[in-house]
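We begin with a single chain expressed as structure tokens, specifically the form predicted on its own.
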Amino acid sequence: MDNALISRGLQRTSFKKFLLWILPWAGLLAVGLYAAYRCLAYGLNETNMDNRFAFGLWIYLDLTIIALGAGAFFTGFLLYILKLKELKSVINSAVVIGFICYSGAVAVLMVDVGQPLRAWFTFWHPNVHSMLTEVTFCITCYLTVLAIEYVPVILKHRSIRRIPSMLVFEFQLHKLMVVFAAIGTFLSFFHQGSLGGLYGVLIGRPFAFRPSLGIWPSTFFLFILSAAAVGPSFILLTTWLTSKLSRKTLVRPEVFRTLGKISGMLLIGYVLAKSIDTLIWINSTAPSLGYPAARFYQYPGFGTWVLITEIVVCGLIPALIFLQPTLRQKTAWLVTAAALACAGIALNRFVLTVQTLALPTLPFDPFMSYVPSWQETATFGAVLAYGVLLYSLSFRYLNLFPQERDLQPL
């Protein structure tokens, strides 16, 4: 019966082996849900966040997975708007990954808010002067767009396609994908920028504050560029990992090379912009606020090595690998560069979320350390487990990679 549910032409492991794969993740999800329940039932004193660390592990998780999930909107933009047909082989997977990232972010935000029953206040009583209001509306709308884009992937299943009305609905919905891709690109661009702009306007936090370009701080544009740059890398990395775990060839090698080249071109632009922004901050912005930049790197765990790792090791090096044609021919180099790029974006979000709040803002302020509680960590793990479970089910029962049938040996 299970085999009947698998898309025609695709071979999957036995249900017993699949069950052994998902059970540990289901256990991690259960523990995380219990931790989330404790936070909702007993309050955020279950966490190690406080008035100083209002942003903790959960906000870091949100910023990171939303950046990694940018592969969905950017891949859709390249395929449907710029007509880059090579990416058709990964668009279904990109949509699923985007849906996982954004739904996971929204779920953990509901725990972070602490009173999910009042979540509607954000929409009915919006603070029009807050960037987070725009972020809330854009993320909610884009999650809706991703859910709509996910529907055709489900409707392509052979069991559903037997129903004539569903076949017609899937055909009509497919014709609207260009519209949804354009809407998704618009929404994602703005909320990615606003998430970065939030930190750039914190004049009381000289480590994060940046001068404005027009009406937006420079971090607004850096967040957009970094998300667009790392999105294709994350699609490349997840596709390769899925291929290794399933022991199947899912896409042709040129798809990896195309994703790597796109990511490399955007990444080198991001590294250049980030370097210029950092030099301006070091030589002008921070000193003008009375803080020599070197002072921010005198604390344990936050030395200049963090900055060098983010820009050079996880930015410049993967960009050069992606842009070198001979290295781009080898999957091992592409995967290494993609992993470094994803690690770099995760490090960037950690710096802005945790390091910004840990550093003192006044001469008499102490350096504050932050270690998440087990409840925070377990909830973090629940989002990861949810993503693995949903992607595993989608890969098993849906056709995420259209080229897979043609690439399998007879």
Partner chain sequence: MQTNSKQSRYGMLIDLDRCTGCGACMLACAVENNIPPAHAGTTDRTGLTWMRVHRVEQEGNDASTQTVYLPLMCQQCDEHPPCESVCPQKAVEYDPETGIVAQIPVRCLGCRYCMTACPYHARYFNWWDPSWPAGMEKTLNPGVSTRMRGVVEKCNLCHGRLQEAREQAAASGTSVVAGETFVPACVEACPTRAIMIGDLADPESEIARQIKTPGTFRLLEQLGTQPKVYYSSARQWVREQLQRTIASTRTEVLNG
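Same protein, different state: after the form predicted on its own, show the form predicted in complex with the partner chain.
Below: the lone chain, stripped of partners and molecules.
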């Protein structure tokens, strides 16, 4: 039915089957959009956030998907700047995932703030001392860069290539990609970092506060490193998942190994840095603010197992799998390690956003929990659905994996 729109030489499932796949996701998106509308129309009382839990599920979602979306900038950096040609086979997919993650995050932020129409104030009256200013500037700029990087992927579509001027435009744009990759890398370094700095600067939250290295708290650097480490893992994971769901070989196995190796090397560096940071925090930062670190872990559900899971189970173990050449040969191991690494980053962002706020600061404060309302959860689901839909459409109609055509069985 839509064969004329599918790239030549690519096999795609029937339109009917595709429709069946996207329908539930479209339903989820619709419910989520309704929930978001309620929040915008009736106010944030639609959420279960409160004066203590001023940040909730949405900020957690933002931090996590932006970390996972880091694959876009890091793959671009490796391919265009460090000339790692092998990654050409996943760069299109990485750009689409990056675009999904960042646009999703910005969309949710617009629902999360109380007065979305005042968002431009940050650009007009910026407080240069605020990490959030840095985040806002970099994310909006980088989202623009991602949109520009997405354009050539769309322009390669066969229906657009028929227009000669578009062909020229695409060719010229492609030549500029290295510039955008460089800008994207620069912007990403800063906002991944400042997202970490967001919590590291909170002197009033001894659980999150970290001393400064230069002008940024240590979480600034940990976030850059962890995002760069987990970005390739997420690309690996999504490529594998797409491959399984579409029953196609999309990239050569070496690509998986390369992604895994890059992830592994960065992850081991991150685990090391995170461990040092944690030790300094336990032994110096937290006690100097009057909070013995052990006190933070005395509450049910939030024991030290969180810390161990984050650093060892979801950090050290996947790193070792990635770096072990024999295990790296097997896709199952690579995928397991990538999933663990992604879970680790999600846990790290959870700890920073949720545990920080749950912990008491005043001597008579209780430990507080918070359960998101259906409106918050549905909005969360809408971002997920939006991502799946945009990626599915891109996979079906655009050429996300250049190697796919050559890898098809004859």
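Numbering follows the first chain given and starts at 1. Note that the rigid core is defined as the largest set of C-alphas that superpose within 1.5 Å between two forms. All values reported here derive from a predicted model rather than from experimental measurement.
Residue 115: CA moves 2 Å or more between these two forms after rigid-core fitting.
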